[in-house]
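Just the one chain here, laid out as structure tokens, in the form predicted alone.
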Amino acid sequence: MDAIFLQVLNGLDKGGAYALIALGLTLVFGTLGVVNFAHGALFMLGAFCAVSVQKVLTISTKVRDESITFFEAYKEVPILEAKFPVVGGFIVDYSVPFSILLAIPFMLLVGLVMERGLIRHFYKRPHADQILVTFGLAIVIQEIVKHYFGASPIPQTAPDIVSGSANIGALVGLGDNVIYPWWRLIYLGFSLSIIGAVFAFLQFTTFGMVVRAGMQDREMVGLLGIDIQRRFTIVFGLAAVVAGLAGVMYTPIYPPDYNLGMDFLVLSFVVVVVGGMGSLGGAVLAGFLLGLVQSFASMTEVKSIIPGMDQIIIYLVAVIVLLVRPRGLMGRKGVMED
């Protein structure tokens, strides 16, 4: 029972990352009709926002080491912490959460520039053209990041207060054997919060209602005198922000490198296809479902029977779902059928 509960937590944790990326992909496809293969690169850019903030905050200087009294010794301390010991130390420790303050405007700007500068020229082009140009853009972004940050993964640390593990078993009555990292629990809660915020924005705001109407019938909304294209451009920027925030908060779990976007790209598209192209609810449902399936497939008992099962299970599930429901779990009729 303990092992099963841990696998459920692992699956929900992975599913949160898949769902966030797939949600942004589905928003872009549902509003603009564009298959954006550069969306994984946006996830990676968000992660490197956290890396950049950490690098700036940890620029160090030499200060006297008071713990050594026999001779003068110096140690490297972040300048911010040396100037403001209490506040500076707090900011350095919480560099990942503080990275959100940079990631939101930066990712919004990247999304708007990408849509206005490139994507809008491919709205009416075949999906194959969209895939080629956005995949090429992803490679360009990847190589730029590799040039400035190198090819090696760059570890990021969670704040000290949540760097350990929580005794989940004691909270749910399963004993003291169920220990789970605090930051993974925080990431799960963060994922659910962002997903809830996106759905609330689309469901309960005037802007969101117009966007949903435009997703159903763009021409009719345009005839009402509403500049739906401008709203769709903003939605593209918001999708980039969602991907970037997912990347920022994922860095303490998975040290980012320039391949991070490609690692999640294929999986996120599988999630979108399984959920149903254009279905926001389907993307979220498939994200958590496939995260759980992959988690249980990674158990030692399963891999001892079928080695590498955790690497192929998502694609097997995708094949089965598409054989039974070609439009995905919650796909709309007519999407991708032209």
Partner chain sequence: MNKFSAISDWVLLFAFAAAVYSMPIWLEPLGADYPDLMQRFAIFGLFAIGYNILFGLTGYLSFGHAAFLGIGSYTAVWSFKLLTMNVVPAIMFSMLVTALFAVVIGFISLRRSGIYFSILTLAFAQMSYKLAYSVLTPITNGETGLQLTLSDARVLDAAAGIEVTRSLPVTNFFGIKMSGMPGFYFCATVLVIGFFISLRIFRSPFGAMLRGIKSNQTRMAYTGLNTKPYLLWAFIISGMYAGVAGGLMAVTDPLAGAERMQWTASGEVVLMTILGGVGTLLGPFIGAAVIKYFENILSAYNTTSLTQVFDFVPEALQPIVVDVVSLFVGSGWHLTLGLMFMITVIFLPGGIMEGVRRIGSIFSRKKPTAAITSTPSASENASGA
Given for the second form:
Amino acid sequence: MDAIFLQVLNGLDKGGAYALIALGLTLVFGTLGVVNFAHGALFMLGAFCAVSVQKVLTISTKVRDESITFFEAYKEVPILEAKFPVVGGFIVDYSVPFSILLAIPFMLLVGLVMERGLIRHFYKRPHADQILVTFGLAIVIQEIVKHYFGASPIPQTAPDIVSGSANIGALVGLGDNVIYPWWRLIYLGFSLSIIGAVFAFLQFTTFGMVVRAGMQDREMVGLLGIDIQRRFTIVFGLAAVVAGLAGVMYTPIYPPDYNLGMDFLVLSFVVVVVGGMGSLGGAVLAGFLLGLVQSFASMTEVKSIIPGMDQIIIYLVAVIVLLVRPRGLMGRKGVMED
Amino acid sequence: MENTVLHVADVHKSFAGLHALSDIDLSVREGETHAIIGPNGAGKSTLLNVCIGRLKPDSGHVVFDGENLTGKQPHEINQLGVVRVFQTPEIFPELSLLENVMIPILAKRDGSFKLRWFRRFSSEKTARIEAEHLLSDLGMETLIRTDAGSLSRGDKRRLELAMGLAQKPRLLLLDEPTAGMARHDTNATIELLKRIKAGGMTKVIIEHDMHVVFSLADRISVLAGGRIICQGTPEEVKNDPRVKEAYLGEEQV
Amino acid sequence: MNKFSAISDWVLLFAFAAAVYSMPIWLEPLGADYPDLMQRFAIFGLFAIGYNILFGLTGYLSFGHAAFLGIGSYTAVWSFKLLTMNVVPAIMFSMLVTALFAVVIGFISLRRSGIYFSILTLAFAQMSYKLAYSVLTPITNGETGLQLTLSDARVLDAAAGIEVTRSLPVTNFFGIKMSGMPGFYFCATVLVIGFFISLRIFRSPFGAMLRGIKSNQTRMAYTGLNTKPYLLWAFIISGMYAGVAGGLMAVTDPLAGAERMQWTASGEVVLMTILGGVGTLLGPFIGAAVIKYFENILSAYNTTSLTQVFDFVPEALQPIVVDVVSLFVGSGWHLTLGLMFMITVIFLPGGIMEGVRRIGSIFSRKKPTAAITSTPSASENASGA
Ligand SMILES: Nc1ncnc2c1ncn2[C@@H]1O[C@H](COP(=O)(O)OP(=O)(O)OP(=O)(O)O)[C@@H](O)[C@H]1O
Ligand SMILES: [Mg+2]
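What would the structure be for the form predicted in complex with the partner chain, rather than the form predicted alone?
The complete assembly is shown below, putting the previous chain first.
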């Protein structure tokens, strides 16, 4: 029971990340009709926003180490913390959440530049061309990151108070031995609220209404004389921000390296396809579903019956869904058939 | 003359509540040219789509020469000898005209699949000669090496007609074969269709141009609002008041 | 005309073979005449030529062909371990085993088209890759990679009385050691055979049907053709090419690792094909050679060698120049690759072959064009870009 509860949490957690990335991917596909293989790179860029912020905040200086008394010892301390012990220490501790402040404008800018500079010219090109050019772009982005940040993963820390684990067993009445990392709980809450925000935005604003209409029938909205082009640019920027934020918040869970985007790209494409290309609800549903499935497949009980299941389960589910439900769980007819 | 080759029995088809076809009963006799006329959106193209397996009817079935076509794959229906010429030209734009016509010829000769990877396509002599004849019959002999995608709309339609005829079908379904053609091309096409008619091929033809209909058809079915409202010889149809009301009337106004 | 184009195909084949076999001579001025690199030209050329039979002719974009490369390599190494160090059975087995996998993966993936097909192939490749690293370790030897050992059975060799001395045995073609130049000539021969088969397929009714499918698949069905078996055969054939290429990798270096199956490796073969020219006969080989050549040149640079190169730049600017350039070379050479890829897709979707054609047409514009349409390169144009 405890184990299952933990796996559910685990799965929802993973699913949250998948859903966030897939959401942007499918939004871009549904409105702009573009298959964006560089979407994973956007996630990775977000993660590296956190890395950069932390790097800057922790530029260090040598100070005397007071704890060692019998000879003069020095230790490295972030300048911020050395100069303003209280405020500085707080800011350094909270570098990951603070990165969000950088990530929002930065990712928006990246998104806008990408859409204006490249994506726009590929609306009318075949999907294969879109895949190829954005695949090239993904390589370029990740190589630039590799050049400046190196190839090895760079661990990030969550703020001190939430770096431990929560005794959620006690909270839900399952006894004391069910504990779960705080940060992962926060991530789950974060992804749910972002998903909620995106849906609310699309549901309740006029902008969102036009975008949804555009997803239904692009030509018709164009005919209504609405400047759909500008909105598409914004939609792309929005998708980039969502992917970037997902990346920022993911860093304490998984130390980012330049390749992070590619790993997530493949997964999130699988998620989008399982959910149905161009379906927002489908992407979210499939994200959580695949997260849960994967989490259960990596239980030792399952692994002992079917070894290797945890490694391939997502792909296996994708294959089965695509064969049984050609358009994914919630896909519409005629989207991306050829 | 009396045996029925194509029998459409009690076919219904609706799209999201819109009854595109209801209660369709239609018999096409061996060797005849059967015209289907009717106003825009009457369901004519839908009827042909049901016949060739592009659409599945909601109920009812289509029988060709004793074989039930419903549920069969498009290529199986084609291999039985039922060939369709589409309303919007369906060709292979990246291939040359010669290749466009040779592919149906080879499909007819070799069946739905044959792995011939070592032979040269261009040394399929008989198929090539046949294709060249056909193309020159349609006045396109100078274009055989050009890509089909670069043709004018009228030429594309003629090419598609050639692709259909290349298979020497037992039943040819034509969806507005002359629409989008210049006047003299239309006349040439009618001449060609008349010649084929003399050859005894069974044809179903959808056409708006009454001039074409009355010069080609042995029998006519009038479709309006998804129903067949009248069926008979050109003379009978011409004089039927319901037809005048539903269709001809509009045109004369 | 018919006769003529048949002859011109033989000319093309002959010219291709001559160019491949004479690589050691004409690559010398480019500094690329050493066997290891030329072997890679041949192997990846073969891989791309095979990939093009699927992607170039049918338009189906597979993101999973690296799996076949890996399967081919593993099979060949197992053939070396269990049977004999002779490369002929190894290559044969690579081809057959890959074909089996291609039948299964192709049959399932081809039930969908468009991006769904791409994702299905990607899913299968990822599954192979993940399994090779985890549960299949007894077969693949996991992260270390599958290697030869002194204790390998090699039953055929043992039966023939060939004994293993203290060092590991080397691959051979009936006694000729397959390292260095002989290894290159072996790969080159397989490449030429592969090119010949691809040429025949391009010119055959089968090839025409595949191009018809690329052009308008629905129309093919209404023309009475069952497109599924055509596509499946194209998939299997291109999978077999990849398997043989993987086998050749093991021939030149008897070691197989799972990283060969990663999906980025599939991306690389797509890139080669696109860069050279999708759907053209020569393009994929040219693309593969260009990429492997630049990889070899560019990845060799490091900061020290760059500083030497930019010795002429004023002292103050030197670090900046070196830093910027080092983005594109050495371990950053993938950046150049990505850029090359983007530029090709954006400006020259037909790849290098298209570029050559455009330059060619500038020169030939002055002459009457009628004669040109019958040359093989022109009929190649028709096969699609
Ligand atoms: N795939 C489809 N989905 C939804 N509705 C369709 C579809 N195909 C046809 N319809 C509708 O069914 C009706 C009949 O269409 P159909 O194309 O058969 O008419 P038609 O008689 O061929 O007209 P036209 O003379 O313009 O060619 C039309 O109202 C059309 O909008
Ligand atoms: Mg119609």
